[in-house]
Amino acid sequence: MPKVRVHYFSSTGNSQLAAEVITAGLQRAGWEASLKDIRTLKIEDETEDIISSDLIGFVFPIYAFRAAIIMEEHIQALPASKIPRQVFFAATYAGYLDRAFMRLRDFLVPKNYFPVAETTLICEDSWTAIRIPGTMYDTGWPEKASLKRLFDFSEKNIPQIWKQNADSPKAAICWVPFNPITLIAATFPIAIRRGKQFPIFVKKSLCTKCGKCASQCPTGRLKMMPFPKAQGNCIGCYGCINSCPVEAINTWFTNGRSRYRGPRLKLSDLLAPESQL
């Protein structure tokens, strides 16, 4: 029985909901199927286990055109692969893909790994900034029929792509359509590494000091003091945004817009009887 491990990051639960999708679909193909959540995932102790695996998973969100910096990073920690090892990703986002693949490719490939596979889920914009109501993907995502479709290029496409790698493994060609937007995408990101184009600001006679935001930081840049309050480097998942019950954190561009609270659908959805899997 093949071992595939899938490791994921999500702020708002729609990747978590991906990696719970294809991780059902890979197990009703037989194989021996489980999730990672990289926040507490120490690589030093699951080297072993992730070097055993037959296939690893990463399951990811867009953030300004690339993978979340998180995964990034848990990505360029990987240990060197003695032996090819076979790969694949799948990423969620509402806007532009761009060279978000590319960028995971290069830094796996001279540590012996190959993407073998790529696959995305379309889901609401949680980005608060950009949610206007009436605007494309502002409610309602993911479908169930886009779940359904994740689900089947688990149980069927992956394994059969695994299989036809398992002697020389090849990384999938990235192919990104020339856009304009590619032009941003290439120096956007250094401002959000640099923590420079996220800064909260806090209406203290909003904030009841909760303290969700600051549990929901997957960088823990969010300190109660006793107000919440920033410090390092900001990944913009806005997750503090979203998580705040009261709305008392904001953005430059997020005052009056509406939160993104997580996806309506969940993995039992998909799974009862009535969606004739």
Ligand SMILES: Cc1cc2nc3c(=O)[nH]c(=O)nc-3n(C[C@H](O)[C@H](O)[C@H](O)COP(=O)(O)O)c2cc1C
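We call the rigid core the largest set of C-alpha positions that still match within 1.5 Å between the two forms. Treat the numbers as computed from the prediction; the structure is a model and nothing was measured. Numbering follows the first chain given and starts at 1. What changes on going to the form predicted in complex with the named molecule:
When two forms of a protein are overlaid on their rigid core, residues whose CA moves 2 Å or more are considered shifted, and residue 110 is not one of them between these two forms. Once the rigid core is overlaid between these two forms, residue 160 does not reach a Cα shift of 2 Å, moving by less than that.
After superposition on the rigid core, the Cα of residue 76 moves by less than 2 Å between these two forms.
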Second form
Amino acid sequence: MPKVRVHYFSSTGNSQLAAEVITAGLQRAGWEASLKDIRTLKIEDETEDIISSDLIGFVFPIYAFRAAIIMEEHIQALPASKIPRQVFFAATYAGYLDRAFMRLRDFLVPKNYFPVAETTLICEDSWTAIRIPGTMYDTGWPEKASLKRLFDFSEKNIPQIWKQNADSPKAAICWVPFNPITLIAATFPIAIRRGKQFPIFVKKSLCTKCGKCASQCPTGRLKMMPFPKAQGNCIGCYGCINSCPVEAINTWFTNGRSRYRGPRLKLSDLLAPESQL
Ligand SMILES: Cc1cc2nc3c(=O)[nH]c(=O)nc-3n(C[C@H](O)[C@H](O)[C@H](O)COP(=O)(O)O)c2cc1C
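Could you switch over to the form predicted in complex with the named molecule, since the one displayed so far is the form predicted alone?
Now the full complex is given, and it begins with the chain already shown.
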């Protein structure tokens, strides 16, 4: 039975849902598949598991036209492999991913990991700075139909691609046409955030010091002191802003915007008997 490990990062739940669907699809195809949250995965402890896997999947959100920094760092930290290994990508995003896959491929190929498949899942936009209720950013995505497509891709296409590449894996060409809009957009504040200067503003009059923001911070650098305070670089996932139940945390342009609270569906909605997978 081939063994696959799905490494994921998710701030507001879309990528977690995608990772669960993919894992369930691969299990249905007869694979020994398991899910690992990269926030708790220590590469030193997992090296054996990683290098004995037949396939590794990376599932992550797109932030500022790239894979979330935490996933880029995770991929850069993987041990080089002696033999060629197959990997795949699945990104959740709101509509624009630009060269995100190409960047990851460039980190992986020199280490003998070959991205042979990639897929995406369109989701609601968790970038609170642009969310306005009732507009295109408040969509209800992903829907059951798109989750089903992801499930089918995992159950049918991934195993088939894996077999085709078994002898000599070749990286798929992640070609993205040149787009001047990206270049302009990338110079906006979000790019500064990627430079690791991401301010968090806390409204002390609203904050109940519940600690939800700090407990979900993927870097562990948001501390309760006694109000939330960032103690180092931030990866800009908006997790603290979106998870605050009283909307006491803000950054640039988020004041008064509706927060993204996560996908409306769960894996069990898809796997329920009436959904006839
Ligand atoms: C800071 C930030 C930047 C984002 N940038 C993009 C982007 O460049 N392109 C895009 O399509 N979606 C973008 N999004 C939307 C997320 O990729 C999308 O909502 C994703 O599904 C969130 O995944 P998660 O729930 O697993 O954290 C951004 C979200 C955040 C919070």
